[in-house]
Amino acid sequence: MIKEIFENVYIVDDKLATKSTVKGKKVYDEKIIKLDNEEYRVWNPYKSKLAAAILKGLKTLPIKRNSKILYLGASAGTTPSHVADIADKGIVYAVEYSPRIMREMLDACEGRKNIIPILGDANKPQEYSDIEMVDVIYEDVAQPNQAEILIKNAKWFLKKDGYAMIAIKARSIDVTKDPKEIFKEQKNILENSGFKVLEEIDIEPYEKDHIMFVCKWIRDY
(Lines of atoms letter the chains of each structure in order from A and count residues from 1; the text may use other names and numbers.)
(Lines give C-alpha, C1' and ligand atoms only; values in the text may rest on other atoms or scores of the structure.)
Protein backbone atom coordinates (compact mmCIF):
# COMPACT_ATOMS: atom_id res chain seq x y z
CA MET A 1 0.00 0.00 0.00
CA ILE A 2 1.27 3.47 -0.93
CA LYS A 3 -0.03 6.77 0.41
CA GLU A 4 1.43 10.16 -0.52
CA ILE A 5 1.41 12.38 2.60
CA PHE A 6 3.39 15.34 1.21
CA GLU A 7 4.72 15.99 -2.29
CA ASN A 8 7.03 13.03 -3.06
CA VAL A 9 6.82 11.78 0.55
CA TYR A 10 5.06 8.47 1.07
CA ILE A 11 3.95 5.86 3.53
CA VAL A 12 4.87 2.54 1.89
CA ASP A 13 3.99 -0.64 3.77
CA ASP A 14 3.58 1.47 6.93
CA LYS A 15 7.07 2.98 6.54
CA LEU A 16 8.04 6.56 5.72
CA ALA A 17 9.80 6.74 2.36
CA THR A 18 10.78 8.90 -0.60
CA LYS A 19 10.75 7.78 -4.22
CA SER A 20 14.36 7.31 -5.24
CA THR A 21 15.64 9.47 -8.08
CA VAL A 22 18.63 7.14 -8.48
CA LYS A 23 17.43 3.56 -8.77
CA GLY A 24 19.57 0.89 -7.14
CA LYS A 25 21.58 3.35 -5.01
CA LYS A 26 21.57 3.37 -1.23
CA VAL A 27 23.02 6.25 0.77
CA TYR A 28 23.11 4.90 4.33
CA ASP A 29 22.07 1.23 4.12
CA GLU A 30 18.40 2.21 4.03
CA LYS A 31 15.87 -0.39 2.96
CA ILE A 32 14.57 -0.11 -0.61
CA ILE A 33 11.02 -1.17 -1.45
CA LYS A 34 10.27 -1.91 -5.11
CA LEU A 35 6.69 -1.32 -6.27
CA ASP A 36 5.18 -0.67 -9.70
CA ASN A 37 8.60 -0.25 -11.34
CA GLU A 38 9.57 2.40 -8.78
CA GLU A 39 11.99 2.28 -5.86
CA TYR A 40 11.10 3.81 -2.50
CA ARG A 41 13.84 4.53 0.03
CA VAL A 42 12.73 3.95 3.61
CA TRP A 43 13.46 7.11 5.60
CA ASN A 44 14.93 6.35 9.02
CA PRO A 45 13.75 8.86 11.69
CA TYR A 46 16.67 7.89 13.94
CA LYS A 47 19.07 9.10 11.25
CA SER A 48 17.12 12.10 9.97
CA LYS A 49 15.55 14.84 12.07
CA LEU A 50 13.26 15.79 9.18
CA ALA A 51 11.90 12.25 9.05
CA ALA A 52 11.45 12.36 12.83
CA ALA A 53 9.48 15.61 12.57
CA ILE A 54 7.21 14.15 9.90
CA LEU A 55 6.48 11.08 12.00
CA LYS A 56 5.84 13.30 15.03
CA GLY A 57 3.01 15.08 13.23
CA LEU A 58 4.54 17.81 11.05
CA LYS A 59 1.73 19.63 9.27
CA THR A 60 3.70 21.97 7.00
CA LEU A 61 6.45 20.71 4.71
CA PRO A 62 7.54 23.65 2.56
CA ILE A 63 9.92 21.50 0.51
CA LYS A 64 8.13 20.77 -2.79
CA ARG A 65 8.94 19.11 -6.09
CA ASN A 66 10.15 22.37 -7.67
CA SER A 67 11.75 23.92 -4.59
CA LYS A 68 15.15 25.55 -4.49
CA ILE A 69 16.65 24.69 -1.11
CA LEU A 70 19.71 25.83 0.83
CA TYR A 71 20.66 23.01 3.18
CA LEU A 72 22.99 24.04 6.03
CA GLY A 73 24.83 21.25 7.81
CA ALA A 74 24.54 18.61 5.10
CA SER A 75 26.87 16.17 6.91
CA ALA A 76 27.26 12.85 5.07
CA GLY A 77 24.16 13.45 2.97
CA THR A 78 21.53 11.25 4.62
CA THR A 79 18.73 13.83 4.87
CA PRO A 80 19.88 15.87 1.84
CA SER A 81 19.48 12.77 -0.32
CA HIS A 82 15.84 12.42 0.76
CA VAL A 83 15.29 16.16 0.31
CA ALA A 84 16.67 15.79 -3.23
CA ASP A 85 14.22 12.94 -3.84
CA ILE A 86 11.37 15.26 -2.80
CA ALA A 87 12.62 18.24 -4.84
CA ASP A 88 13.19 16.09 -7.92
CA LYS A 89 12.44 19.06 -10.21
CA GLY A 90 14.26 21.55 -7.98
CA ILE A 91 17.76 21.93 -6.56
CA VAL A 92 19.49 21.45 -3.21
CA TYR A 93 22.53 23.58 -2.32
CA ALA A 94 24.15 21.42 0.37
CA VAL A 95 26.64 23.24 2.61
CA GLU A 96 29.06 21.26 4.78
CA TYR A 97 32.02 22.60 6.76
CA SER A 98 34.16 19.47 7.23
CA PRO A 99 36.28 18.34 4.24
CA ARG A 100 36.34 14.79 5.62
CA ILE A 101 32.56 14.56 5.87
CA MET A 102 32.21 16.31 2.52
CA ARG A 103 33.97 13.34 0.90
CA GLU A 104 31.24 11.09 2.28
CA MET A 105 28.55 13.46 1.07
CA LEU A 106 29.98 13.36 -2.45
CA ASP A 107 29.18 9.64 -2.51
CA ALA A 108 25.57 10.43 -1.55
CA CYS A 109 25.41 13.02 -4.33
CA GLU A 110 26.60 10.62 -7.02
CA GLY A 111 23.85 10.33 -9.60
CA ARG A 112 21.72 13.02 -7.94
CA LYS A 113 22.12 15.88 -10.36
CA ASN A 114 19.94 18.20 -8.26
CA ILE A 115 22.35 18.30 -5.28
CA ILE A 116 25.12 20.91 -5.45
CA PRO A 117 27.69 20.18 -2.69
CA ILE A 118 29.34 23.27 -1.20
CA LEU A 119 32.32 23.14 1.14
CA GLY A 120 31.73 26.18 3.34
CA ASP A 121 31.01 27.63 6.76
CA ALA A 122 27.30 28.28 7.38
CA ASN A 123 28.39 31.11 9.69
CA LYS A 124 29.87 32.85 6.65
CA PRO A 125 27.27 32.93 3.86
CA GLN A 126 29.50 35.28 1.91
CA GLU A 127 31.69 32.22 1.17
CA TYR A 128 28.98 30.84 -1.12
CA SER A 129 27.28 34.09 -2.09
CA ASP A 130 27.10 33.17 -5.77
CA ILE A 131 24.14 30.80 -5.28
CA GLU A 132 20.66 31.97 -6.24
CA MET A 133 17.78 33.00 -4.00
CA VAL A 134 15.98 29.99 -2.54
CA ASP A 135 12.47 29.02 -1.51
CA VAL A 136 13.50 27.13 1.62
CA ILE A 137 16.43 27.05 4.03
CA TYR A 138 16.87 23.86 6.04
CA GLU A 139 19.36 24.02 8.92
CA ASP A 140 20.82 21.26 11.06
CA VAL A 141 23.95 22.81 12.53
CA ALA A 142 25.06 21.95 16.07
CA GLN A 143 26.41 25.38 17.02
CA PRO A 144 25.63 27.71 19.95
CA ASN A 145 24.34 30.40 17.55
CA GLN A 146 21.95 28.19 15.57
CA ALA A 147 19.20 30.78 15.21
CA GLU A 148 21.64 33.52 14.23
CA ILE A 149 23.11 31.31 11.49
CA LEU A 150 19.66 30.86 9.99
CA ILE A 151 18.97 34.59 10.12
CA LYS A 152 22.30 35.43 8.42
CA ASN A 153 21.58 33.03 5.58
CA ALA A 154 17.98 34.19 5.24
CA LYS A 155 19.15 37.77 4.77
CA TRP A 156 21.43 36.63 1.95
CA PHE A 157 19.39 33.98 0.19
CA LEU A 158 15.77 33.50 1.29
CA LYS A 159 13.03 34.82 -0.95
CA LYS A 160 10.41 37.07 0.57
CA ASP A 161 7.68 34.88 2.10
CA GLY A 162 10.06 31.92 1.86
CA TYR A 163 10.27 29.22 4.50
CA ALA A 164 12.85 27.81 6.84
CA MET A 165 13.14 24.65 8.88
CA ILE A 166 15.63 24.48 11.72
CA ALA A 167 16.49 21.63 14.06
CA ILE A 168 17.45 23.22 17.38
CA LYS A 169 19.80 21.09 19.51
CA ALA A 170 19.55 22.40 23.08
CA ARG A 171 22.76 20.78 24.31
CA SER A 172 24.80 22.53 21.65
CA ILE A 173 23.61 25.89 22.98
CA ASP A 174 23.84 25.47 26.76
CA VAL A 175 24.14 22.19 28.66
CA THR A 176 23.19 23.87 31.96
CA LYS A 177 19.78 25.22 30.92
CA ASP A 178 16.40 23.55 30.66
CA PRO A 179 15.91 22.68 26.96
CA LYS A 180 12.42 24.22 27.03
CA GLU A 181 13.92 27.54 28.09
CA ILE A 182 16.47 27.32 25.28
CA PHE A 183 13.77 26.56 22.71
CA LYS A 184 11.79 29.58 23.88
CA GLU A 185 14.87 31.83 23.63
CA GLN A 186 15.69 30.58 20.12
CA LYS A 187 12.11 31.12 19.02
CA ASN A 188 12.25 34.71 20.32
CA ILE A 189 15.50 35.34 18.43
CA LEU A 190 13.92 34.10 15.20
CA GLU A 191 10.67 36.02 15.64
CA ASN A 192 12.49 39.24 16.53
CA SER A 193 14.54 39.01 13.33
CA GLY A 194 11.96 38.54 10.59
CA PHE A 195 10.60 35.01 10.99
CA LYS A 196 7.20 33.80 12.10
CA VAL A 197 7.34 30.35 13.71
CA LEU A 198 4.47 28.30 12.28
CA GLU A 199 5.14 24.95 13.93
CA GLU A 200 7.17 23.53 16.81
CA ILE A 201 7.75 19.77 16.73
CA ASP A 202 9.44 17.98 19.65
CA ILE A 203 11.26 15.11 17.92
CA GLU A 204 11.85 12.87 20.90
CA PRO A 205 12.22 9.86 21.16
CA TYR A 206 14.17 9.99 17.91
CA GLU A 207 16.49 12.76 19.16
CA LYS A 208 16.84 13.91 22.75
CA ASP A 209 16.46 17.63 23.57
CA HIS A 210 15.70 18.63 19.98
CA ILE A 211 12.90 20.65 18.46
CA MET A 212 12.07 21.41 14.84
CA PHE A 213 10.79 24.87 13.99
CA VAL A 214 8.99 25.58 10.72
CA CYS A 215 9.20 29.29 9.98
CA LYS A 216 8.05 31.80 7.39
CA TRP A 217 10.26 34.75 6.40
CA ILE A 218 8.09 37.82 6.81
CA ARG A 219 10.81 40.40 7.15
CA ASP A 220 9.81 43.76 5.71
CA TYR A 221 12.68 44.87 3.44
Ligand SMILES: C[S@@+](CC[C@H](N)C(=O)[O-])C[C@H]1O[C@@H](n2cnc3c(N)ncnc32)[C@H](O)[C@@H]1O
Contents of the next structure:
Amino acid sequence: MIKEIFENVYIVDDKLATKSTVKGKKVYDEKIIKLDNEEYRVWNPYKSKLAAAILKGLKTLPIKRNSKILYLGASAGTTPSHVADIADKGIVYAVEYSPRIMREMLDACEGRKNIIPILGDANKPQEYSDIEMVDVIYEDVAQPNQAEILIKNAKWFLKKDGYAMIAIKARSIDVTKDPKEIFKEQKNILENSGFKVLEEIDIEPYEKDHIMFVCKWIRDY
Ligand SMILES: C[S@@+](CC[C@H](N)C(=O)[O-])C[C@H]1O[C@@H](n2cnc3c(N)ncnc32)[C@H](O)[C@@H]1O
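Next, give the form predicted in complex with this ligand, keeping in mind that what was shown is the form predicted on its own.
Expanding to the full complex; the earlier chain stays at the top.
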Protein backbone atom coordinates (compact mmCIF):
# COMPACT_ATOMS: atom_id res chain seq x y z
CA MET A 1 0.00 0.00 0.00
CA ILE A 2 1.36 3.40 -0.99
CA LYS A 3 -0.16 6.86 -0.57
CA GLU A 4 1.39 10.26 -1.45
CA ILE A 5 0.56 12.62 1.45
CA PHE A 6 2.60 15.63 0.23
CA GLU A 7 4.54 16.11 -3.02
CA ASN A 8 7.10 13.27 -3.04
CA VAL A 9 6.28 12.25 0.57
CA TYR A 10 4.66 8.86 1.00
CA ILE A 11 3.15 6.45 3.43
CA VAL A 12 4.41 3.04 2.35
CA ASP A 13 3.20 0.01 4.31
CA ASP A 14 2.13 2.37 7.14
CA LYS A 15 5.60 3.99 7.29
CA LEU A 16 6.55 7.55 6.36
CA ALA A 17 9.04 7.49 3.46
CA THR A 18 10.58 9.40 0.58
CA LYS A 19 11.40 7.98 -2.83
CA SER A 20 15.16 7.61 -3.03
CA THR A 21 16.85 9.61 -5.77
CA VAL A 22 19.99 7.48 -5.34
CA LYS A 23 18.99 3.85 -5.54
CA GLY A 24 21.00 1.34 -3.53
CA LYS A 25 22.42 3.95 -1.14
CA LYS A 26 21.48 4.37 2.50
CA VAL A 27 22.28 7.67 4.24
CA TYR A 28 21.86 6.46 7.81
CA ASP A 29 20.44 3.17 9.03
CA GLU A 30 17.07 3.72 7.33
CA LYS A 31 15.00 0.81 6.10
CA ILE A 32 14.50 0.56 2.33
CA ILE A 33 11.23 -0.68 0.85
CA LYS A 34 11.36 -1.77 -2.80
CA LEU A 35 8.12 -1.33 -4.69
CA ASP A 36 7.24 -1.03 -8.41
CA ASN A 37 10.88 -0.59 -9.44
CA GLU A 38 11.41 2.22 -6.93
CA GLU A 39 13.17 2.40 -3.57
CA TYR A 40 11.44 4.14 -0.67
CA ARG A 41 13.56 5.23 2.29
CA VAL A 42 11.68 4.94 5.57
CA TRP A 43 11.88 8.29 7.36
CA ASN A 44 12.48 7.90 11.10
CA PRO A 45 10.70 10.55 13.25
CA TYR A 46 13.07 9.85 16.15
CA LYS A 47 15.99 10.92 13.92
CA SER A 48 14.37 13.73 11.94
CA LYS A 49 12.30 16.57 13.40
CA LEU A 50 10.71 17.17 10.00
CA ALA A 51 9.45 13.58 9.92
CA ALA A 52 8.22 14.06 13.50
CA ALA A 53 6.32 17.23 12.52
CA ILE A 54 4.71 15.46 9.55
CA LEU A 55 3.58 12.56 11.74
CA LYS A 56 2.31 15.01 14.37
CA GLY A 57 -0.10 16.55 11.87
CA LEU A 58 1.75 19.17 9.81
CA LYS A 59 -0.84 20.70 7.48
CA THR A 60 1.33 22.50 4.93
CA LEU A 61 4.70 21.29 3.73
CA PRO A 62 6.29 24.21 1.87
CA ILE A 63 9.09 21.98 0.57
CA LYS A 64 8.01 20.82 -2.88
CA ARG A 65 9.41 19.04 -5.90
CA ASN A 66 10.85 22.23 -7.46
CA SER A 67 11.80 24.09 -4.28
CA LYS A 68 15.06 25.87 -3.67
CA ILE A 69 15.90 25.36 -0.02
CA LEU A 70 18.46 26.83 2.33
CA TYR A 71 19.04 24.22 5.04
CA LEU A 72 20.76 25.55 8.19
CA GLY A 73 22.31 22.94 10.49
CA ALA A 74 22.69 20.10 7.99
CA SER A 75 24.60 17.83 10.39
CA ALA A 76 25.39 14.37 8.95
CA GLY A 77 22.69 14.68 6.29
CA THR A 78 19.81 12.66 7.76
CA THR A 79 16.98 15.17 7.19
CA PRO A 80 18.73 16.99 4.30
CA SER A 81 18.78 13.70 2.34
CA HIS A 82 15.00 13.31 2.69
CA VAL A 83 14.51 16.99 1.83
CA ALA A 84 16.63 16.42 -1.30
CA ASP A 85 14.47 13.39 -2.20
CA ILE A 86 11.36 15.60 -1.95
CA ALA A 87 12.89 18.51 -3.91
CA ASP A 88 14.18 16.18 -6.63
CA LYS A 89 13.82 18.91 -9.26
CA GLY A 90 15.03 21.64 -6.89
CA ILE A 91 18.16 22.32 -4.89
CA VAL A 92 19.22 22.15 -1.24
CA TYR A 93 21.96 24.51 -0.01
CA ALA A 94 23.11 22.65 3.11
CA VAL A 95 25.00 24.78 5.66
CA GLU A 96 26.99 23.14 8.47
CA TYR A 97 29.76 24.77 10.49
CA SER A 98 31.58 21.71 11.80
CA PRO A 99 34.17 20.42 9.28
CA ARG A 100 34.10 16.94 10.85
CA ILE A 101 30.32 16.64 10.60
CA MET A 102 30.39 18.13 7.10
CA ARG A 103 32.72 15.33 6.00
CA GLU A 104 30.19 12.79 7.32
CA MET A 105 27.47 14.55 5.34
CA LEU A 106 29.55 14.49 2.17
CA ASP A 107 29.98 10.71 2.49
CA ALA A 108 26.38 10.07 3.45
CA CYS A 109 24.89 12.25 0.71
CA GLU A 110 27.28 11.23 -2.06
CA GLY A 111 25.33 10.96 -5.32
CA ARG A 112 22.58 13.39 -4.29
CA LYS A 113 23.42 15.98 -6.91
CA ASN A 114 20.84 18.50 -5.72
CA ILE A 115 22.59 18.99 -2.36
CA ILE A 116 25.14 21.81 -2.40
CA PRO A 117 27.24 21.55 0.78
CA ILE A 118 28.35 24.81 2.36
CA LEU A 119 30.88 24.80 5.19
CA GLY A 120 29.85 27.97 6.98
CA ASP A 121 28.40 29.61 10.05
CA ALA A 122 24.65 30.27 9.79
CA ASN A 123 25.25 33.34 11.97
CA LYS A 124 27.23 34.86 9.11
CA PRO A 125 25.14 34.64 5.92
CA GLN A 126 27.53 37.06 4.25
CA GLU A 127 30.01 34.13 4.12
CA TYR A 128 27.79 32.31 1.61
CA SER A 129 26.17 35.32 0.00
CA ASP A 130 26.74 33.99 -3.52
CA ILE A 131 23.81 31.53 -3.32
CA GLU A 132 20.53 32.41 -5.04
CA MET A 133 17.26 33.50 -3.41
CA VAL A 134 15.33 30.52 -2.02
CA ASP A 135 11.70 29.46 -1.59
CA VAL A 136 12.19 27.87 1.83
CA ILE A 137 14.62 28.12 4.74
CA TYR A 138 14.74 25.08 7.04
CA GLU A 139 16.63 25.62 10.29
CA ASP A 140 17.66 23.14 12.99
CA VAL A 141 20.77 24.50 14.69
CA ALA A 142 20.01 24.11 18.43
CA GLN A 143 21.51 27.48 19.34
CA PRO A 144 20.38 30.13 21.85
CA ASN A 145 19.81 32.66 19.05
CA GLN A 146 17.87 30.32 16.73
CA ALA A 147 15.20 32.86 15.79
CA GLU A 148 17.75 35.63 15.07
CA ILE A 149 19.72 33.28 12.82
CA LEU A 150 16.56 32.58 10.81
CA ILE A 151 15.70 36.27 10.50
CA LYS A 152 19.24 37.16 9.39
CA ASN A 153 19.20 34.47 6.68
CA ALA A 154 15.67 35.39 5.56
CA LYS A 155 16.78 39.00 5.01
CA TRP A 156 19.56 37.77 2.77
CA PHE A 157 18.02 34.87 0.91
CA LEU A 158 14.27 34.32 1.37
CA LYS A 159 11.96 35.30 -1.49
CA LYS A 160 9.01 37.49 -0.56
CA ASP A 161 6.12 35.21 0.49
CA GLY A 162 8.67 32.41 0.93
CA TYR A 163 8.40 29.99 3.85
CA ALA A 164 10.55 28.95 6.78
CA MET A 165 10.47 25.95 9.05
CA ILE A 166 12.37 26.17 12.30
CA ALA A 167 12.81 23.51 14.98
CA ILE A 168 13.11 25.35 18.29
CA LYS A 169 14.85 23.49 21.09
CA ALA A 170 13.82 25.07 24.40
CA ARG A 171 16.81 23.74 26.33
CA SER A 172 19.25 25.45 23.96
CA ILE A 173 17.72 28.79 24.91
CA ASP A 174 17.15 28.51 28.68
CA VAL A 175 17.15 25.28 30.72
CA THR A 176 15.46 26.96 33.68
CA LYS A 177 12.41 28.38 31.89
CA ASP A 178 9.10 26.73 31.04
CA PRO A 179 9.40 25.64 27.37
CA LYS A 180 5.93 27.09 26.65
CA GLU A 181 7.21 30.56 27.69
CA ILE A 182 10.26 30.15 25.48
CA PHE A 183 8.18 29.13 22.46
CA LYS A 184 5.93 32.19 22.99
CA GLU A 185 8.95 34.50 23.14
CA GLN A 186 10.52 32.97 20.03
CA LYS A 187 7.22 33.31 18.17
CA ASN A 188 7.09 37.00 19.13
CA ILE A 189 10.65 37.55 17.89
CA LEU A 190 9.74 35.97 14.54
CA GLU A 191 6.43 37.82 14.20
CA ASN A 192 8.05 41.18 15.07
CA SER A 193 10.64 40.69 12.33
CA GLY A 194 8.61 39.96 9.22
CA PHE A 195 7.35 36.39 9.70
CA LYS A 196 3.80 35.17 10.23
CA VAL A 197 3.76 31.89 12.15
CA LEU A 198 1.27 29.61 10.38
CA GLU A 199 1.68 26.40 12.33
CA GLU A 200 3.16 25.36 15.68
CA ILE A 201 3.74 21.65 16.11
CA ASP A 202 4.83 20.10 19.36
CA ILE A 203 6.98 17.14 18.26
CA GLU A 204 6.77 15.07 21.45
CA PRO A 205 7.11 12.12 21.90
CA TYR A 206 9.78 12.08 19.18
CA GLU A 207 11.75 15.00 20.72
CA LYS A 208 11.20 16.50 24.15
CA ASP A 209 10.66 20.27 24.56
CA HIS A 210 10.88 21.06 20.86
CA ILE A 211 8.46 22.91 18.66
CA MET A 212 8.36 23.21 14.88
CA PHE A 213 7.18 26.55 13.53
CA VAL A 214 6.06 26.90 9.92
CA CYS A 215 6.28 30.57 8.97
CA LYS A 216 5.63 32.80 5.99
CA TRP A 217 7.93 35.73 5.17
CA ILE A 218 5.48 38.59 4.77
CA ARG A 219 7.97 41.41 5.28
CA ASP A 220 7.50 44.07 2.66
CA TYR A 221 10.48 46.07 1.42
C1 LIG B 1 20.36 19.13 15.75
S2 LIG B 1 21.65 19.05 14.61
C3 LIG B 1 20.83 19.06 13.05
C4 LIG B 1 20.22 17.76 12.63
C5 LIG B 1 19.77 17.77 11.17
N6 LIG B 1 18.98 18.94 10.91
C7 LIG B 1 18.95 16.56 10.81
O8 LIG B 1 17.76 16.52 11.11
O9 LIG B 1 19.51 15.63 10.20
C10 LIG B 1 22.29 20.68 14.63
C11 LIG B 1 23.45 20.90 13.69
O12 LIG B 1 23.62 22.31 13.54
C13 LIG B 1 25.00 22.59 13.45
N14 LIG B 1 25.14 24.02 13.79
C15 LIG B 1 24.98 24.60 15.02
N16 LIG B 1 25.21 25.92 14.96
C17 LIG B 1 25.49 26.19 13.65
C18 LIG B 1 25.80 27.39 12.96
N19 LIG B 1 25.86 28.57 13.59
N20 LIG B 1 26.04 27.32 11.65
C21 LIG B 1 25.99 26.13 10.99
N22 LIG B 1 25.71 24.96 11.59
C23 LIG B 1 25.45 24.99 12.91
C24 LIG B 1 25.63 21.61 14.44
O25 LIG B 1 27.01 21.41 14.15
C26 LIG B 1 24.78 20.36 14.20
O27 LIG B 1 25.36 19.54 13.22
